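The chain that follows stands alone, in the form predicted alone, written as structure tokens.
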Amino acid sequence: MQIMKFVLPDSVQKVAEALETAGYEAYVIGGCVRDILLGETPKDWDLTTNATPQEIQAVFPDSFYENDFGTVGVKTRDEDETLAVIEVTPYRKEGNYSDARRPDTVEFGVSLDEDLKRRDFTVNAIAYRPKTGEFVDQHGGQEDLKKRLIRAVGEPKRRFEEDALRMMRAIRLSAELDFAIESETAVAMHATAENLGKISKERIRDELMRILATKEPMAALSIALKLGLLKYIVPDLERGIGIDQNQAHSYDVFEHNVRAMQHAADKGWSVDLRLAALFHDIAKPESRRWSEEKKDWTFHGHEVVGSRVAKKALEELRFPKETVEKVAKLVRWHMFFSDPDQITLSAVRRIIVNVGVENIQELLNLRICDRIGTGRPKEQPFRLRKYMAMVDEAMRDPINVGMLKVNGNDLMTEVGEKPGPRVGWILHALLEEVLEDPQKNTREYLLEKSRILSSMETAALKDMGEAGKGAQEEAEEAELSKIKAKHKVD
């Protein structure tokens, strides 16, 4: 038994004495005293106590209790997000998993011993008691920090049976605190791999975002492939392992994906964009053709069929509308046309507009990854620092109806068009010529234009209004130069 004084937010501290003044047991248990001994600072906080959940809601009325394992959500008020609620779970015994993923009976306030036994790891397996200082670790959990290592508690393939998920949860560990994963662990991880087939979409799509949002998502997915889980995460990414690219390229599809993965993580780009670097490549082993005249392989078409993989794939994993519809722009236009030399201005905006000016510089970036992908160690050749200032140029100027100087409403007053998609139509037949012109951008041109529009039979608007045209525009000079400077070019 180890005796040692912490310093706990008083929020935790009065939760503790308050439990004990009652006179129940409480420790702080789990991920929080991990970090407590890593010197980091927990991003929550959880107590264990030999009460039960009724008579821990006894002890603390402004609380809740709303799930099957006994864990009881205490409000603190503390206007720290990470101390607002301290979740308060009784020690738990733990009947059989016969699906991989809970435990069929859960048993309240047994002992402390047989609840650190149902934990996960060693290094989530030890206690601390605040009211004596007293550590109980009889699992080898500090040991294991020192070392490193992450180690199931108790016989690992038993625990894997138990949750699977428990597999993610050990990667991304690993990766969180770059510990090595110890070597009976992962055989067992290895040994129960298509128990995660058995677990909820939901519980693997949170774990994956986590992993991702590491600093080493590269090495953690890399480790998922080689324990035979990568599979029940992401299977399309396998499906690159062994595609050889064409000379512009050092990897094979997979190592290029995840390599442009972990240059976003790098960088600490959003979660978003390391999810659409990782699936930006996807499409390229259906899309993959010899070419006798260039003698090297082609992917033409891959970013449109990866939008549509990326998207399902997405989709399957229960992610949000707007994360998938993020993710699939992305991957749909990264393979955008960026020789400064041979486009326009207008190009340029249509790009803003096909991916969106919120998603535009995230396209810029993973034109980035993708470039490092491929092993080349310049991240931004002149060719991209060009092309980025001719996207600030054109960011001045209007690139969606909502930016027009006009709207629906005056469509209706102004001119007289009655509601429908003619409006729609008049207002993108509008947006092109500010596109190719913006200065055309006035409430005086646009209404006039309507009008004409709006006399125009309904086939030729529509046509009008979904068919694009490109014109060159030219900017002020003084804030062309500015943008130059930005970017260092000429």
Contents of the next structure:
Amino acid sequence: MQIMKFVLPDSVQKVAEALETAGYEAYVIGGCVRDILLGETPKDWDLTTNATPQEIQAVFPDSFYENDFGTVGVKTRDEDETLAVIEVTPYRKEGNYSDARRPDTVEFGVSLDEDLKRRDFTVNAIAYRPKTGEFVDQHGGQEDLKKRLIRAVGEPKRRFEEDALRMMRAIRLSAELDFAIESETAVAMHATAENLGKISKERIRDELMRILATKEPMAALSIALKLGLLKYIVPDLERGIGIDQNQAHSYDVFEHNVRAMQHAADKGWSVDLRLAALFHDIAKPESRRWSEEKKDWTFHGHEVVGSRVAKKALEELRFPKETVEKVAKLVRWHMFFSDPDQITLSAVRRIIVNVGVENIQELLNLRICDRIGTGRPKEQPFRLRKYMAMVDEAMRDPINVGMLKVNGNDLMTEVGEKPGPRVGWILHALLEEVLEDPQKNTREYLLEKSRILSSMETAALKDMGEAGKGAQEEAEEAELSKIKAKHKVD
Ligand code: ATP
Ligand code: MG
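Alright, leaving the form predicted alone aside, put up the form predicted together with adenosine-5'-triphosphate (ATP).
Below: every chain and molecule of the assembly, starting with the one above.
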């Protein structure tokens, strides 16, 4: 038996002590033990004990018990949110699994040995008792941590037949920890892959999100494909396998999508963007036509069909509506024309309206992922910075007389000016003052000032108006150079 004292967070230590003082055993267990042994900070803390849920609640009056698995949430009032609730679960022994999802029966309080046997992977089945510093590791978890292996506890095939979600957990953990899946475990996953079809979409979605959020989602999806699991996760993706693209691409459609997604992960971009990258060319297979003229494949309209396919696939996985809409939009507009030397401001405005101003940066990032995913080495950040400068330019309010709190009509009705060029000159003279001091842009001040200007002779007023126009142009230019400086373009 191995004894080694770990410094645990105060709250964890206290919960364990309270249980031991009340005469029960308390072990820290599962992912948090694995994480400490790896030198990482656990995301949550689990304890296991020989006390029943009722006995646990008697020790911790400030606790809640709202499930069928025996897990009691103990409130610690710790400021660290990973420690605010510590989950304490009685040792559990599980009965038969007849639906590949959940045990038919759960028994509490049998023994730690039984509890360790029901756990999914050896690295998750190490227990540590704070009171004594004792490690209980009956399935070789520490050995596998050293070898960096995900290995099922017990007989792998049986374990996956019990609960098929464990297969996704294996892939997710291997991606999170950068561990390999031990070969017998992998063989069993391949053999029982079909059972994943019985798992609820919500649970699959949660694991998929976590896979995408890791640093190596490409490796994880490749394993899922190899083991025959991918078709139960995102079936649409497999359609791109073996579909060659045009000469600009080094990879088939599947690999291109996956590589684009991996680039989003490399950049640390959002999971939404990773999803959009994964789906962006999903409909290329059905949109592919041979062009005699180009002697190459074309994919007209694949972004329109692809957007629908992505939407349906994500809805099936019960993704939140906002995610579905956002990904569908990004896929729909990923072919946007982006040459900053040729595009007009009004075209940029249309893209902004289509994809939404809140998504425009991600649309550009998707373009970067798309490029990198073809196997072309460069991101071309310069062109995209130029494009972003155009976006800012298209979005800002122009500097002109329209921004004044009075208009030509006011000058005629309130001040008595006659229609004609004098109205324009007065407005430009007002604009010059407002540019100088924006505080002056009030109706009262401008009307008063207009009366003075209105009493002036035409020649003098014309000079003032033209000076105002000059000031307007200068101000415009200054704004544009600010935008360009911000995006480091000229
Ligand atoms: P993380 O907290 O990083 O997701 P974790 O390993 O702690 O990883 P949890 O979902 O918090 O995962 O589960 C806690 C522990 O419960 C696991 O370490 C494992 O021992 C056990 N466990 C969770 N899900 C299963 C399952 N489907 N089958 C068997 N054991 C499981
Ligand atoms: Mg955990």
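Positions refer to the first chain, counted from 1. Note that the structure is a prediction, hence the values are computed from the model and not measured. The term rigid core refers to the maximal set of C-alpha atoms that superpose within 1.5 Å between the two forms.
Novice: After fitting the rigid core, is the C-alpha of residue 66 off by 2 Å or more between the two forms?
Specialist: After core superposition, the displacement of the residue 66 C-alpha between the two forms stays below 2 Å, so no.
Novice: Indicate whether residue 447 shows a C-alpha shift of 2 Å or more between the two forms, with the rigid core used for the fit.
Specialist: Residue 447 C-alpha, core-superposed: shift of 2 Å or more.
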